[in-house]
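Only one chain is included here, represented as structure tokens and corresponding to the form predicted alone.
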Amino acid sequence: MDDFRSTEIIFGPQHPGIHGNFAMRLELEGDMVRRARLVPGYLHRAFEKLMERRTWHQNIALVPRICVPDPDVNEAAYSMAIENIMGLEVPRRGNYIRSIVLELSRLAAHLMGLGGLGGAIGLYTLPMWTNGERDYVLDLFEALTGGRVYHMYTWPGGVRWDMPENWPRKALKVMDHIEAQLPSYYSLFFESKVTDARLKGLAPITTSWAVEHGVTGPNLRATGLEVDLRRDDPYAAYEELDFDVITLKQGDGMARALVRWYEVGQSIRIIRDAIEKMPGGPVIAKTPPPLAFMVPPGDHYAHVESSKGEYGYYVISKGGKYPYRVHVRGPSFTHGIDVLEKMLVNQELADVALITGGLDVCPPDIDR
């Protein structure tokens, strides 16, 4: 490239339209981005090696910072991995509080990331009103486990403890109020015609270019892919719950927002659906308590169906208190790296942070 026409600026970590903590080094030729590198390390590393010298329980309170908006899936897969090598079997009220937990935090997670993108284009309502919204699941959060962002609520073997008497009907009742401002917030965002101008056609990737780079969830179903681990390969009380994977074709920007969109009004249906059918018993199997707790020999990798896509854990154990190895398969990691970098190029630099922001990247999970 001729020196005296191209530029290379750094974008982010400080840009408001970079959802987390990274940067990109982009080369300019004029506004147009021909070549993009991921710039990581600007949060919390080594993950994985941590895990190493922590008990098994202990890194219950280590985990869900490998994704802050979407949490409780490094709380589950991790859980479900050692229940895989000890033979630990979920009783099924607790699988059905697991199920909540985790459409919570999806829910939770598409309206921070759709408030983000709205943010990015300029409707700075969407913002304030997808993040008053979350607040309110994040009340049911902390009525629920005493955290707010944080929950350290699933375990090996279950959930710590069961739902308070009168938690399921709060939690209908903000199921009932969120989904009464959904058409109003469809009527702002997808209507406007500064989302129509800037998301559609945005960045479009096809069925084969996405399962070629490792894309998944709803990055991968915006394709018109259905794929979705909790109908494919059933975890929690996935299998008696009723619901929709949500695809479209376009695999443009527009694509990716609504897939997410439609999948805020499943997780409502879920969390309902799964309040209606609960059942009643304990909520965790009888295991060791956490200093006496034992792992035997064995391995095992368990896989979730996250806000950002497929979330696993291959965990290793030579038997005793720690594990041996423990490795994250995390969406964001190739979302982050690879994808971006190649959507990227030959894209206008106002529509960095649009791309950035509708492949809803978890940059925690690229730093683990």
Second form
Amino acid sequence: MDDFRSTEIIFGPQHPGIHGNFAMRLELEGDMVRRARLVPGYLHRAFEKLMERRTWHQNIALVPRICVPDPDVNEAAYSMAIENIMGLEVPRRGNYIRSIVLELSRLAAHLMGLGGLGGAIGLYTLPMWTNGERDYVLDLFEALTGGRVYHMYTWPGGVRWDMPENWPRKALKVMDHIEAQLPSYYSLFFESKVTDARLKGLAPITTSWAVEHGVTGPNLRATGLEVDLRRDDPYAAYEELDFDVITLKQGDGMARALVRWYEVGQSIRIIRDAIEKMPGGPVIAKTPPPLAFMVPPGDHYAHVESSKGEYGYYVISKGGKYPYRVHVRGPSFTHGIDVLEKMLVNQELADVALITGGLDVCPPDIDR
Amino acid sequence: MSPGHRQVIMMTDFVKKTIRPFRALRFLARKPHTIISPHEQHNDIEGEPLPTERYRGIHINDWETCISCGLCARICPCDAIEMVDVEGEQKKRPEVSYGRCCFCGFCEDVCPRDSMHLTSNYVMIDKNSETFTFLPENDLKEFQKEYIVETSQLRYNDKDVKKAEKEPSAKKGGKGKKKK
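Now the other one: the form predicted in complex with its partner chain, given that the block above is the form predicted alone.
Entire complex below, previous chain first.
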């Protein structure tokens, strides 16, 4: 009889509850997950190997594809690693614009993540709203960088172009608009009885467990640890900008969602502050033209705080036109494989999509 | 806190959490974010038309200033640009394959004579797949202009078109009656 007690089901990649192109094999006893195994590999495109065959600048067109909802962290971390090896100093204005772009990217990613969480609960109003507001952010990206999803805007030495004249005004207007919408998201999602029932006490983790398993970013801050690379190891212009590090103590699904909701507000605050303090001057340091761009031998690990967690690029140069080796440290790799496999144990099947969405896992980053 | 008081708080909390989501109903009166393309113009938050000038779409290349250096083909991360011989021209010209192009705009950045540009036009519809490998010239290609759909060709949400559709059907009905 024991043989028939458990069922194995394959959850994804063609499943409305899965967050992208990866699958899980779940061993169920009744409705409870007893063992979960992740099946990644559907999006493996060998980015790290591809980068070895392309010039330093050609890689800028490649790296944003590693994380689709939050692409700018890739460009920024990669560029920062190169700048550090070369000893380039980014002009102040370039750093401020970088910060704005990174925060806009975080804003868009959080809005999309919150929407996905609403979808996992069955509250389809929230994704409609958040994706509607996200579209205004994409419009801003389009006016600033020329691309809606993949911007290819951050460049070793600064950013590619200066802001258009009317862009700060538009950005402030979009920020006002999104800020005005935030209370209605709160009352729709967080004050709903359904959200209470589904998210409160869902897969709680403690700080020590989270640190042990390499959890970073909003998921770690939801357990009460005050960690934020923007404050602890400032890059771009974050040292001069005002913002709070959001922490919550509970460490459950509700806390993870709430941290994201609060961080949208903080991103708006940072963007406003950066536009206000925006210095003049050039946006890009003097660098050799892209085809004659050489990086001296050396290596550096540059990391940034993305909407999912710590995002890092370890770049090794042996001199010349091409990188010798680039390694990407993506937060979704730890969140999506090790942490998720352990968190899903003894949870109900109906909560699987919710836990995955709550961790904000980004499958292209798992496979790379 | 007395048990009765606690019950009252729980009840108000319950009523709040049940009723509040219905506030979303006021959004029914708002206009949707989605637009009917290509009928309606996509605007940004200030009502200015999109895409903006910076948008990276189909290439144009000024053949008078182009010196055929081939830097655009060398920088292209996708190998989408190839320098090809053209009849009646002494110089080679860049040919773009849009099956590969990722619209990064590096060719525009690297161009020493500023002849290569990415326009904000992104409409590319054609039945023949070979059309999408072409030599960018001073102006957009004919097939791009040809397939910009006119408003009257699409039927939804256009009152005039709906009227126009109703009229011929009424005529047909009239003919049917006569036959009977």
